[in-house]
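A lone chain, given as C-alpha cells: the form predicted alone.
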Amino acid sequence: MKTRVNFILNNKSIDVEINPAVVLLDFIRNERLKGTKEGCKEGDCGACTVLIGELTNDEVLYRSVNSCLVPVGNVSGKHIVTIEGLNQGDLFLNPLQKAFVEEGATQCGFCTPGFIISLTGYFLNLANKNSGGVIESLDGNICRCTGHNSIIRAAQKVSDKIISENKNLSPEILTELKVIPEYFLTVRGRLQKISQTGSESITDSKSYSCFVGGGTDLFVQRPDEMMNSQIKLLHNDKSLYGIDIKEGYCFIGSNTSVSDLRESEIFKRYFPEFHGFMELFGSTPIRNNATVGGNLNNASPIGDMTIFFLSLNSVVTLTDGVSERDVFLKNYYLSYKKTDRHKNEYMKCLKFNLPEGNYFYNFEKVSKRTYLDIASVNSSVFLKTENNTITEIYLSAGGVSAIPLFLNKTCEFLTGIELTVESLNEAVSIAQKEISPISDARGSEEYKRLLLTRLIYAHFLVLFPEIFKTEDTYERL
C-alpha cells in the first residue's frame, strides 16, 4: 500500500509516494537530516522530537511530537521542522542555542536537538497565546549525561530575557530575534496551496486490517505489522476533529488530541481540574499526538482517558462510513483488548451529557513514577448530590480487571445514599467484589486491591473535605 504525501520539511517541499506507515523519524533520517536522533523509538526519550505546524483558523500552529511514533501519512499538508530547519548560517547560534552553551546545558549533544526543538515550539505557541510554562514544554525530553539543572537554567534564562523584552511576541518578532529563520513567514501561504483533503491513496483496499489515529501506541507495540498491513489513516479526516456542544451533549471527535482537550474552553468551563489530571498522561509530545479515539480503542485496562470518560457515562459513536451506531462506553469493552467494534467500523466521536447542577468529579492515578508512567491503578468518579445525599454517580477503575471497569454494583449501592464514612466503607466492600486484579509487573493482586480502596477513599476526601476531615474519620477509614 502506498500513499502520496505532500508536506514541507523545513524549507523544502516534499511530494512523495510512500508506505504511509513509515514513521516520520525514518523518513527524516533517510533525507540525510541526521540531527533528529533515534533513541528509544517508543516516545520516551525525546531525542527524535520535531515540530509539526498545521493551518488552524488561517494561522500555523506548531506542536512538538515524537517523530518515531508519527506515520508519515499523517503529515500531509503540514510543516515539519527538524533541528536543521532552525539553522540560520554557518557557526551562528540562535538565542536558545547560545543559552545552552552559556549554561553548560549540553555535553554529548545527542539529546540537545530535542530540547531546542521543544523550546522553539514553546515560543511559537507563546506567540499564538497558547502555551504552558517554559519548563513544562521540555517534558518528554531526557538528558542522560549533563543533568537537567543546567538545561532548566538555560531555558528559564532565555525565556525570561525574551519575554521581558518583548511583551507581544509574534512569528515576525521571533524572526527578528533569530529564534526562527525568516522562511517561517512564508509557510502559511505555502501550506494554503497544499491540498488539505488528506493523502491520496495509490494502492488502496476497501477492507482495512487496522485503523490508525495518532499511532502513539500502535507504533510502539506493532511497528512491523503496521508496515505490512492495509491501514486506514484517520488523522487526515477533518470531520473527526473538534469539541462541540449540541442539544445538551458534548461531542468529541475521535481525532481530537489530549492536548486539544486540555486547551478546550469547554473543558476548562465544565472540568477545570481536567488540565491537572492530564499532566499525568504521557508527556507533552505524546499528548500532542495521542487521540481520544486511539486511547479508547486501544482498550487498555489502565487507559487514563478511558477511565475518565467512563465516569461521565459516555457513549461511543461507531461508523463504517455508511451507517452509525451508539454504544455506551461501559458496555464497549468485552474482554482483554476486545471491543464491540466491528471489523470495518471506526470511532467517529465520543459524547456525554453536559453536567449541570451540583456535580463533582475527580481522577486519581497511582504509578511507579508520578509523571511519564503507566498507571498501576487509576480511578475516576462523577457524582451529583442533594442535601449530602448522592443522587447520581458513575465510578470507574483501571488496572483491576481485564477491561476498563465501570463499577456498576458500587454505583447502584451509592445512589440515594447519604455521604457518611459508614456508607463509603460499605461501597468499598462492594467494589472489592466487582474487581478481579492479577499480579503482574505493576503490582500484586493484593496491592492493586489496596490501591483501589485508597483511591475510592481519596475521591471523597478530595471532593467532600467538610464531611471526611476529622481525625476520627481518618481512623475509621
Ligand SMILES: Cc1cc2nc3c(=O)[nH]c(=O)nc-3n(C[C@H](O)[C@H](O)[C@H](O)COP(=O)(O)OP(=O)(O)OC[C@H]3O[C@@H](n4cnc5c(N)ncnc54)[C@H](O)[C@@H]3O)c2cc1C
The other form holds:
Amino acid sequence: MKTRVNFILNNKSIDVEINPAVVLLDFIRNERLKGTKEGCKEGDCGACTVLIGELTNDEVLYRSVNSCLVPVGNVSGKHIVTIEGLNQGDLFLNPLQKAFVEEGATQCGFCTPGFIISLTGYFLNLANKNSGGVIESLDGNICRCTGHNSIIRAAQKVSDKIISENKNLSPEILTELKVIPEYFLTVRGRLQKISQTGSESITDSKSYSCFVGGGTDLFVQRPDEMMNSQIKLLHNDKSLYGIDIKEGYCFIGSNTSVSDLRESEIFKRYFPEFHGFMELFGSTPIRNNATVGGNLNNASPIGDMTIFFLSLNSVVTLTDGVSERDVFLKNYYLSYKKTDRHKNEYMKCLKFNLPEGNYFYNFEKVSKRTYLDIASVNSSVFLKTENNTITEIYLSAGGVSAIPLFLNKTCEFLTGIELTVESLNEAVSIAQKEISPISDARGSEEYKRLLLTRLIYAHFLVLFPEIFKTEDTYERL
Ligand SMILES: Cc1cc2nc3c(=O)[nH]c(=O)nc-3n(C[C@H](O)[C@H](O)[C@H](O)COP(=O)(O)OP(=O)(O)OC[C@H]3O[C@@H](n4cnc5c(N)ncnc54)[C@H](O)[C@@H]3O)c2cc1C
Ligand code: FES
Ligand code: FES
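Moving from the form predicted alone to the form predicted together with the named molecule:
Now the complete complex, all chains and molecules, led by this one.
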C-alpha cells in the first residue's frame, strides 16, 4: 500500500510515494538525519522526539511527538523539525544547547537532541500562549547517564533568562534570540501552499482492515502488521476533529488529541480540573498524538479517557461512512478488548450532556510510577446533589474487570441517597461485588480491590471535605 505524502522536513520540501505505515523515525533516519535517535521505539524514552508544526487558525502550532510512533502518512501538510533543523552554522550552539553545556546536562549525548527539541517546542508554544511549565515540557524525555538535575537546571536557567528578558515571545523574537533559525518564518506561507490531502472523508470503510488514529497504541503493539495492512489514516478526515457545543451536548471528534482536550476552552470552563487529571496520561508527546477515539477503541480496561468519559454517561457515534448509530459508552464494551463496533464501522464522535447546576466530578488513578505509566486501577465519578442528597451519579472503574467498567449497581444504590459515611461504606461494599479483578503485573486481585475501595473514598473526600474525613474511611483499610 502506497500513498502520496507532502510535507516540509526542516527546511526541505518532501513529496514522496510511500507506505503510510512507515514510522516517521525510520523515514527521518533514512534521509540521513541521524540526530534523531532510536531508543525504545515504544514512546517511553523520548530519544526520537521531533516537532510537528501544523497550521491552526493561520498560525503554525508546534507540538513534540515521539517519531517512533507516528505513521509518515499522518504528517502530510505539516512541518517536521528534527535537531538538524535547528542548526545555525557548524559550530554554533543556540541558547538552549549552550545552557545544556554550561550546566553539564549532557554526557553521552544520546538523549540530548530529544531534550533540545522538547524545549524548543516549549518556547514555540509559549509564543502561541499555549504552554504548561518548562519542566513539564520535558516529561517525555529520559536521560540514562547524566542525571536529571543538571538537565532541569539547564532548562530552568534558559527559560528564566528568555522569559524575564522578553515579555511577549513570538516566532520572530525566537529567531532574533537564535532559538530557531530564520527559515521558520517562511514555514507558514509554505504550508499554506502545500497541496494538502485536505479533508479526505471515508467513502468505503469496508476496504480497510484497520483504522489508525494517532498510532500510539498500534505502533507499539503491531508495527509490522501495520506495514502489511490496508490501513485507513483517520488523520486526514477533518470532520473527525474538534470540540463543539450543540443543543445542550458537547461533541468531541474521535480524532481529537488528549492535548487538544486539555487545552480546549470548553473543557477549561466545564471541567477545569481535567487539565490536571490528564497530566497523569502518558507524557507531553504522547498526549499530543494520542486521540480520544484511539483510547476508547483500544478498549483497554484501564484507558484513562475511557474511564473519564464513562463517568459522563457518554454516547459514541459509529458510522460505516453511510449510516450512523449511537451507543452508550457503558454498553460499548462486550468482553476483553471486544467492542460493539462492527468490522466496517469507525467511531465518528463522542457526546455527552453538558453539565449544569450543582455538579461535581473527580478522576483518580494509581499506577506503579506517578508519571508516564498506565493505571493499576483508575476511577472517575460525576454526580449532582440537592441538600446533600445525590440526585444523579455515574461512577466508573478501570483495572478491576476485563472491560472498562461502569458501576451500575453502585450508582443505582447511591441515587437518592444522602451523603453520609454509612451510605458510602455501603456503596463500597456493592462496588466490591460488581468487580472481578485478576492478579497480574500491576498487582494482585486483593490489591486492586483495596485500590478501588480507596479510590471511591478518595472521590468523596476530595469532593465533600466538609462531610467526609480521612479517618472515617480507615476501618476499610
Ligand atoms: C508511552 C505511552 C504511554 C501511554 N500512557 C497512557 C496513559 O497514561 N493512559 C492511557 O489511557 N493510555 C496511555 N497510552 C496508550 C495510548 O496512548 C492511548 O490509548 C491513546 O489514546 C490511543 O490513541 P491513538 O490515537 O494513538 O490510537 P491508535 O494507536 O491510533 O489506535 C488504537 C486502537 O483504536 C482504533 N481506533 C483509533 N481510532 C478509531 C476510530 N475513530 N474508530 C474506530 N477505531 C479507532 C485503532 O484501530 C486501534 O485498534 C500510552 C501509550 C504509550 C505508548
Ligand atoms: S524511541 Fe523511545 S520514545 Fe521513540
Ligand atoms: S546524556 Fe547519555 S542518555 Fe542522556
